[in-house]
Structure formats: C-alpha cells, structure tokens
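Here you get one chain, nothing else, as structure tokens; it is the form predicted on its own.
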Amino acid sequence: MIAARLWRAAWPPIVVVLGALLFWELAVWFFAVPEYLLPSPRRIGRAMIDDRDRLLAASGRTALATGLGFVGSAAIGIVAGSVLSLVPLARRGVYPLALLLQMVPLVAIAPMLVIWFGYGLPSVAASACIVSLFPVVAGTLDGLQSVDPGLQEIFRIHGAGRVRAWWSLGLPWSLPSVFTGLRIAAGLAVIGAIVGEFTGGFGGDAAPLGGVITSALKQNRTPTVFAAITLAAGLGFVLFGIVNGIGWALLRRWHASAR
C-alpha cells in the first residue's frame, strides 16, 4: 500500500521530467545549439558515465559538507527558535538581526569563512549551515507562537513551568512548522555548500562538486558542468526526501499535513 501511494505521488513529476528532457534533446538537435552553450541531455549523461569516478567522489564530499551544515542548522535553528519564543526581549532584539543575516549574499561571506575556518570541509559546512539556518529558526518560532492559548492555560493551571510546557506542548505542537522550515533548509544547504566550495573547497582530485564545476568551466567542458549541477540537484532531492520521510513518520498519526 505504501509503494502504491509512493507511485501515485511520483509518476506525475517523472512524466514531466521525461517530457522536459525529450523537449530539450529535440530543441538542441533542431536548432543545432553548440555543445559549449547548451549540451543535450544525452551528452550530459555520457559525461556522467565517462567521468563517473570523479563525479561520484565529488558528490560524496559535497554530500558530507551538506549533511553537516544541515544538521548544524537544524540543531541551532530549533534551539534558537525555542529560546526566542521563551524570551520575548531576545525575540525583539535578535530576530531582526537573524533576518538581516539572511539578506546578506553568501558570496560576500564565503571568503571570510575561509579565513575563519580554513579551506575544505569546515568552511563549506559552515556555509551550508548559515544559508539554511533562518528557515529553521523562523519555522520553529512561528510554530511555538501558534500554540493554542487554551492548552497553554491548562498547563499553567497544573503548575507546569515554561521549559516543561515547551517540551510537552510547544515543541510537539510546532513540529509541522519545524519540518516546513527543515524542508526549505534542505535545498538551501546544498546551495550553500556549492557556493562555499567555489571559494573554500578542495581542488584537484579531492575537489567536491563546486570545485568540479569551477574546473570544468575553466576548461570549457560544459557537459561536465551540467553533470555536476544535476548531481547537486539530486543531493537536494535526496535530503528533502529524507526530511520529508522523517516528518511523515512523526506526524502521520495525528496531523492532517502528513496524511
């Protein structure tokens, strides 16, 4: 039954993707678009096969940095959002600054991360964490602020403290909003990792996907660029699917959004 439900959810986007790839292939062939401008899906697939060892290794490095950054943003974001909900003064003072941080372009921060954390995994993971942090903070805070006042009053009548009410009422109540923030953060973490790799990733044989993209651009190997971008998008889909699956497992028995 679960497999049938997954197939019903998966086949419409699969059909759309296959149709888009077919249109892309025919358009490149019909208009004779040069490969250095826009390679065909078939040529991108061949580049994936020809350079599979390097691309798979690069995907693993990017996946590690993305995962570390995402886990960091999830932990920090949930804790920060909870603190902001419990301390109104901190919410008024810190939340606008967090919003301001979200508006600063990552390309302006990435070189500083290299100075602070050094080249390689630490700076890339920090980049992924920074980019994906705000949606988790916002989702957690919105969820905690939307708790039913009647239920809050019941907890106060029974003498529950603020921390106990947060753990037993606020956090479970806010889970749908938290997972909405985490779903957004999953895609942003991949973007943050790739941008961080442009400036702080390893080079040469130890290059992650961002390094592969930079190197292929310099060598005018456009199919490899598209192949690396495709794999990066795949990482985002996988991370989104993991978050979605965990959210479904936690919410399916009691919340309408997971049914």
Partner chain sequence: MSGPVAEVRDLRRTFRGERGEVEAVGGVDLQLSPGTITVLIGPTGCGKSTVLRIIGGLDAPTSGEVVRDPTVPIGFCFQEPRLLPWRSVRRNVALPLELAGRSRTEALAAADARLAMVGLSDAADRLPAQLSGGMRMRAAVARALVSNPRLLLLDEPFGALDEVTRFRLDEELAAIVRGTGITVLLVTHSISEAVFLGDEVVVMSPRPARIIERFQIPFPTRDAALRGDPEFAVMQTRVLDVLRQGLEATP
The other form holds:
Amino acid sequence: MIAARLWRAAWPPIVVVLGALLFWELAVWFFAVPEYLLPSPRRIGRAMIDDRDRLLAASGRTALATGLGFVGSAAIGIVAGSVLSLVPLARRGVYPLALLLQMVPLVAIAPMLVIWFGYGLPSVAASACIVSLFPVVAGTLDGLQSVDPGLQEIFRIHGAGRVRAWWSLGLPWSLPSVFTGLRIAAGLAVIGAIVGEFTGGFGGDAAPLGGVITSALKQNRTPTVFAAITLAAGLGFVLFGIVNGIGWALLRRWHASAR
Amino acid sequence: MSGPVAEVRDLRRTFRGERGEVEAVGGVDLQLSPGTITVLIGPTGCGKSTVLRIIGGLDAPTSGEVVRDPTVPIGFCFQEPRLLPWRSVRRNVALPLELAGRSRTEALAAADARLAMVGLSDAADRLPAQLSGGMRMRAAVARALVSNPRLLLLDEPFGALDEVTRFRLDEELAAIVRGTGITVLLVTHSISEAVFLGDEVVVMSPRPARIIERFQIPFPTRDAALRGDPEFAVMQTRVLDVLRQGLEATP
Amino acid sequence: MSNSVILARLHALILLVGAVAVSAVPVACGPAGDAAPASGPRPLRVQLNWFPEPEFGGLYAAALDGGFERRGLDVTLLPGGADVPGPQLLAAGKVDAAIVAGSQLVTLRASGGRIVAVHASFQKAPRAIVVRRESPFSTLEELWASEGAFMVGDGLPYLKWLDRRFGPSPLVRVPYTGSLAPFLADEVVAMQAFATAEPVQLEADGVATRMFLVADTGFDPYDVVLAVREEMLQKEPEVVAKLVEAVSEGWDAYLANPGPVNDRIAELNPDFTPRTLELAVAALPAFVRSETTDEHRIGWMTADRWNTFVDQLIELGEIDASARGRIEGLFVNPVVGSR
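Return one more block: the form predicted together with the partner chain, after the form predicted on its own shown previously.
So here's everything in the complex, that chain up top.
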C-alpha cells in the first residue's frame, strides 16, 4: 500500500524530470552549446561516474554537515520558538531580532563563522544551522500561538502548569506547523552547508561538495560542477524526504496534512 | 441535608467590548442544592453560560457574591467535546487524572470505568476523528466524570447534536447522574431537555440575564417513557410561555 | 555553427521528437557575434578577476588618462571577486575582454572555448604563498611539508605543481574568499597571495610576512592575462590592438606616475589606504617589466613561455595532450596597423 502510495506521488515529478532532461540534452546538442557553458545531462552523468569516489566522499562530508546543522536548527528552533511563545516579553523583544537575523546575508557572516567555529565541519554545520533556523522558530511559534483556546481551557481547568500544557498540548498541537518549518529548513540547510563550504570547508582531498564546486569551477570542469550541484540537490531531496516521512508517521493518524 | 454546593447572590457581569460596556448578567441569585439538577434556560446569547463559567471559576463576576467550597471537585462539559485529536478516547478521558499527577495505570483504569458508563468501551482506542458527534460528546462526558466530581457543570453539551441522539444522551445522562449524589448545573436552550433533566428549571430573560421564573419539576423517574407523559408536555408548554413572555418584554 | 549544420540537426530533431519539441525550443544563442558599431566610440566591457587594485593599474590609468577614449574605445572596467567566472563570461560573450589567469585560458581552450591572450601585464607570475615572518618556515619546501591550514583557492594548477615538486602536502586547504581575517586570527598558517596585494596589505596593517613566490620553483606562467574572444580578434583586430596599446601605454603611465590612478583605486576599493597603494606600486616593476618588455612593450608575450607552461599543464594532467591542437594559437601580440 505504501509502495502504491509512493508511486502515485512520484510518477508526475519523475515524468517532468525525465522530460526536462531530454529537452536539456537535445537543446545542448542542437545548439552545440559548449561544455564549459552548459554540459549536457549525459556529460554530467559521465562526470558523476568518472569522479564517483571523490564525489561520493564529498557528498558524505556535506551530508554530515547538513545533517548536523539541520538537527541543530530543529532543536534550537523548537526550543527557541517555545520559549518565545511561553514568555510574551521575549516574543515581543526577540522575535523581531530573529527576523532581522533572517535578513542578514549568510555570505556576509560566513567568514566570521570560520573565525568563531574553526574550519571544516564546525563552521559548515553552523552555517547550515543558521540558515535553516528561522523557519523552525516561526513554525513552532505559529503553532503554539494558534492552540485551540477551548483545549487550553481544559488544561487550565485541570490545573496544568504552563510547561505541562506546552508539553502535552502545545507541542503536539504545533507539530503540523513545526513540520512545515522543518521541511523548508531541510532545503535551506543544504544551501547553508554549501555556502559554508565555500568559505569554511576544506579543500584538496578533504573537499566536500562546496569545495568540489569551487575547485572544479577554477579548472573549467563544468560537468563536475554540475555533478556536484546535482548531488547537493539530491541531498536536499533526501533530507526533505526523511523529514516528510517522520512528519507523516507522527501526524498521519490525526492530522489532515498527512492524509 | 447540608447547604448548597454552590450559591451566587446578585451576580452581575459586564464585558468591556469594542462598542462600550455590555451587561451580560444583571443580578442573578441561584442555589445549587446537593444531588439536584438545576437547569438554566434562556434565549441564545442571554448570558446563562456566563453564570455557569463564573460558578466554575472560569470567569469572575463584576459584582455579587459566589459561594463555593474550592475543594469540591468540578467536572466540566462544553458544547464542543474539546478532545485532543492525537489522543485515543481512553487517553483523552484519562487526561484530567494525568494532569492531577496520578499514575498512568490508575488514570487509564478510571477512564475505562467511565467509558463503560457512557457505553464507549468498544471505541476506547479510537481517535476522536474516528467517532461520530454523539460518541465524541459521550467521551467528553466521561472525561468530565473521571475525577469523581461532586459538581458537574454542563454548558449546552448536546447542543450541536441531532434530536434523536440528543434525546438518547439526555436519557443516559439522567441514568448516570441521578441517584449518584452529583450536583449538576446544566445550561441549555432546549425546553424538552430542560424539563426532562431538571429538578429545577430556571428561566432567564434575554441579555442582561435575569431570572424570570423558577419551575420545580416533580417527575420521579426520568426515562424514555416520560416523553410520552401528558404532564411532560404541559410542563414544557409552561416553560415555553414564560420564555416567550421574556422575549416579548424586551424590544 | 553554420546554417547547413543547423538545418541538418533540425531535420534529425524533427525525426526524433517531432515538431512540437522544436517549436518549444527557445532561441538560446551561443556566443553572439558582436555587430560592429555604426559610429561613435566602440563600447567594451572588460571583466577584472579581483577587486580594484594596483594589479590592474595599467587599465585604470588608460581609463583615467583617456588612453581608451583617444583610441575610440568606450571601456567599462568590471571589478571581480573570488568567484567571478571571468573566462566563462568572456567565452559566453557576456563581456568583451577579461583578465584571466594563464591556466584558465589554457584549460578553457582545451575544452573548446575560443579565447585568446592578447596582453600579459605580469612578466613574472606574482602568485605567492605568505606566512607570518615569525613562523618557523624559511623555505616553501619546509612549509609544504608541514601541517596546518592553508588558505587558498582550491583547484589551481600550481598546487598540483608544488605537490609534484615537493611531494603531497599535509597542509589542509581551506577556501580563500579575499578576507585576511583567518590569517590575522592565526586560523591558518599560510595563505595564497598576489605578490603586490596581500603581503603589502598585511604589512600596512603591521603584520610582517614572509613571501614565497611560486615562480621561483619553476612554475612561472603568464598569470595576469588580458583575453578576448577569437571571433573578435578576427573581425575587429584594430579594436583589439587599440585596446592592448592603450593598456600598455597605461602601464607606462602608471609606473611613472601612480598618484592619480591610486587615488581612483582607493576610491573604488576603500580597503586600500594611500600607504598600501604606495607599497604595492613599489613592488610592481619587478613583475611588470622585463627584458622582453624593454625590447617590445609592457604586456608582450613569447611563444617559449607559453609553450613551457602548456607542457607543464599536460605533465600535471590538468589538460590532455590530445588537446594541444585546440590550444594552438592561444596568444597574439597585436600591433596597431599590422594588417
């Protein structure tokens, strides 16, 4: 049943992607676009196969940093959103600042992350975390602010404290919007990791996807650049899928969003 | 017999809204005698729910006096079932006990007993969304009863249900509550429900709510057979007449 | 691509996917031919590969002194940065000329890009690696054998060269974005540098450095190369020659009297102070002038130098030996009125 469900969800995008790839391949061939400007999908596929060891290792490094950053932003985001919801003064004072943080371009602060956290995994994960934090905070806060007042009254009647009400009512109630935030955060975490790698990732044999992109770009190896970009997108897709799966498992029994 | 379980004297409540002050309750005196069912009936929006909420401690009066022993456990039931959608019926019913710090086992055992009382044992493991409206209300009643309240406050609990379901739930509620010594305050706008359940039916005027008349309802038994009793119809007509007068007295 | 080839492919395409797909194909042009302007100054967009700095002094001098204008050129200098893909922008026809590294030019030609070097400001490659003066390394070889973080634009061929020369280095490479902060904070033991830029900047900031020139290890390409598209060179050789002449003249003017140009650079790039600019200009002649430039003019290139470099790149595996044919004709020393 799950397989059938998956297939039903998967076939339209698969058809679209295959169609787009075919179109791309033909367009590159037809207009004789040089490889260094836009390689064809087949050429990218070949780069992926030729460079598989390096790309696989790079994907692993980027995946680790993305995963750590995402788990960090999920944890910090849910806690921060909860604190903001429980403490009205903090909500009024801190939330606008959090919004401001969202506006600061990552590229501008990425070099500072290197100074603060050091090169490699710490600064890259921090970058992934910072970029993906806001949607989780916003999702958590929105959820907690929209808890049904009637249910809140039930908790009040039975003498539940704020923390207890948060745990047994607020959090479960907010799960759908927390997961909306997490789904957005999943894609952002990959972007954050790649940008972090541009400024703080290792190079040479220890290069993650961001490092492969910079170095291949300097060598005019455009197919490798695209191969790395494809893998980065794939990472985002996998993370999104995992988050979606967890959300579905948690919500499917009672929430419309998971049906 | 001891004194009333709860009592209000000259209760007034004014709300401050966007269009200035609105008087919802304009001087109400009420005594809830132990083991009786008191019914507040009046037109929609007259402020009768406000009286119930003040007695339950969910709202505070603008003036007047509320006398109630704060240690007396209260059970609440609202027009909406107010169940947690992610919890099974059993765990929803057990919620008040869990929040009171009782062990999970104890709470679930008590919940099962109340579910048996309202005839929901078979649905204990289902989620609220998998129940009919009437079953959800039964679960809400079971939850209101789970901590052995001595005072049960019912705020139009069956107002959103169809008439047949409503009649059946009224009959079941009568069977559960009468003779257990629980004191009940029921707010409703259904005359038949009021007369069927109440020992005393208090008719209220449109806003601001004031008491127009009190009826003592003499029927010794409250079961389905009562609905065919000519006296039952007469009683309903009398209540209806008073309600009409109340409505016509105000523009 | 000729029209007949397009027609042949069009036919095949119709057979393949039908006319529907064809009508959906947007007109995605490759490098567009530059139509010669009817009259007025010829507009030229020149992409630099770094922020405005003395490395581009000759170009800014020509812009400031009217060297371009006098030759009927309306030149716009576009500042670059760590990740501006100058060679690709040039090959794609987004700009008319670009400052690129010699290695970028060769690898792009090897993969089919038709761009040509027409001027090389630096006769000696200014690529350098910088450490703090108090660091224990007195030679590049010692540094190369040490551990620690090395801030560098990864993927540049000289890194492979050094690995080959001194053996694979245990230095960990971390990206260089143009910020000196990690070096100042001692997060890295060494950083890549442009001989006339970073060491000077660090010195002005009170940080004494030691600089190792990669050129001294035998890897000495033309590293600051002005390149144009082959197509433009063929269609408008005079425009290219005038551009080159103006840049060479600009360099002479800049080295003789750097003041006004430095003021302009400081205006465009506030990171520079008069002091750093002064120090940078003092270091320039050693790189810009040589016996060749004395004989010809600043920017002149020799086939020997280019050939050596191409051989080195093949040896390093940066390009395939089979690409030699495509690389052929990679540079020209244009002379005004030569045709």
